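Here we start with a single chain on its own, the form predicted alone, put down as structure tokens.
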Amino acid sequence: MSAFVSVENLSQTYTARSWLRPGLAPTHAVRNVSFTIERNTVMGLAGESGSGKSTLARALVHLERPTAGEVRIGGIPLARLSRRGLRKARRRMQIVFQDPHGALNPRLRIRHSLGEALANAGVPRRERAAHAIQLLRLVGLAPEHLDRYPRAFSGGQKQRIVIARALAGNPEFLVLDEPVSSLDVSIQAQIINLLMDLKQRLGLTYLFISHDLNLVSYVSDTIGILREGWLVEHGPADEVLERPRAEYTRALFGASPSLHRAPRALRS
């Protein structure tokens, strides 16, 4: 295997400007985080609320520009690119946040909603309505859902179709940040069980972001904790699991009396 995904020094700052308060401290929201993904695995990444979790999400696939560091997908260093290059680059990376209500323009029919996506991702107007509906059916929903609105479709239909809207350009990396947090504990398994078939169908990649650590040791190849913007703990899941290093690490762990790690052939 090769290394998909390389992060190497990545720090984001935030400096507050204000005539009130022009001694104000900057925000180091990420500091100095360095981490590789193998194609087709899962990184897991928990910390605690704060901790810089959605903030690394949004550099690592350059929705913000990083304060410092490099970030690689399949070998381009993102940061050199321009804009246009960027644009390209990212259809092959895709983040899901967390709130699917949120994420779905409630005056747009879910034909709309993914022909734009697939417009974006270069797919001929012709081809769209075709398309469209191989993504629905790829996440589980049929082709009637295509001209409804998103208030007429659940929670776990919303991320259904954030899902395939993120799948539209054919990525090869996800960035799944928090992406059942919203949602009721029974759907919650329905949507991680749709993720990981995704991933051995389609040969994705995932960094998937967590606070809750049983859904992170369930689907992580690796696992990464973040505390204040550093990155305190990295390595195999079944080590960090089992034998964590940082004193943070095993407080956490020791939160979730619950936590248990999946076998393997669950996973796969």
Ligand SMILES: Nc1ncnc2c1ncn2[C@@H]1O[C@H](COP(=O)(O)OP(=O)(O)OP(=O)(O)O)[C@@H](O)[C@H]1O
Contents of the next structure:
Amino acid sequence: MSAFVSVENLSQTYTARSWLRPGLAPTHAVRNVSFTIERNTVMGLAGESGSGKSTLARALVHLERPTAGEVRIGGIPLARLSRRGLRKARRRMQIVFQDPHGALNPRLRIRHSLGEALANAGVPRRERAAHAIQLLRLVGLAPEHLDRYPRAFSGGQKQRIVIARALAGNPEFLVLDEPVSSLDVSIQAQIINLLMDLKQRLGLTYLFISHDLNLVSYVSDTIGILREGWLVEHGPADEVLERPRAEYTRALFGASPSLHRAPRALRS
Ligand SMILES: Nc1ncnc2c1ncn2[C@@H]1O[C@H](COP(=O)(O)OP(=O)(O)OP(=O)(O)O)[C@@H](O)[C@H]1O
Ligand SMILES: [Mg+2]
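Right, and the form predicted together with this ligand of this protein, after the form predicted alone?
Every chain and every other molecule in the complex is listed next, the one we just looked at coming first.
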């Protein structure tokens, strides 16, 4: 059986077209990256700021078309899809970003934010309210939250709503780009536990991006490390944690002293 997510020789190059700096060299944000993710597993992706994690995330779900390479999700090569086909396929894969405050329209009640996502997913109007309530329950919120505006929620609650919205189209694959980095440490564990619970209950597959190696080691089945756009390390989490191959990975781990104290028993 082939992997659920398969990435082959993916590259993303940005060419700055700035009149201010006309001679600017292109930025090779992602360079020739290949990996696979099995269904219902978590691949953790770490690397320094600017190493290309978010660029890889966007290229992976074709939010931006990659410069080169091929991505298959559930066996479907995304590059062959038309714009419309891609829109449809994108329901099966969603990105959750770091900042839940920016992700929700402040002028829309939660009912309408979720309603829009459900409409995009093809849920008929008369069924949307019931679906919205189901989505809220799934992320640990209550029906009375539907008629509130985003400002009435804490950061953690907002991220729950963003996760609920991402689930509106019954996705199979979630890219989580620093999903708890903007949250209070005390709230981070709750959201991580929610994500892991949803993964089990809904059979989801994750690409989990974080600069926090502790977190990555806690949630991941496999781990990849990006450096200047290159995937310098990739393998089963235990192997990467215990016997990192790349010098760079060892240096990253060295900079994260708490990593070795991560309670391994918590990893399932
Ligand atoms: N739209 C863009 N146009 C030009 N350059 C870009 C664009 N997006 C990203 N880059 C460049 O690509 C490189 C990788 O950026 P990216 O945001 O993917 O890094 P990151 O690993 O997500 O960093 P962080 O941990 O800070 O979120 C950086 O050099 C960045 O400046
Ligand atoms: Mg980023």
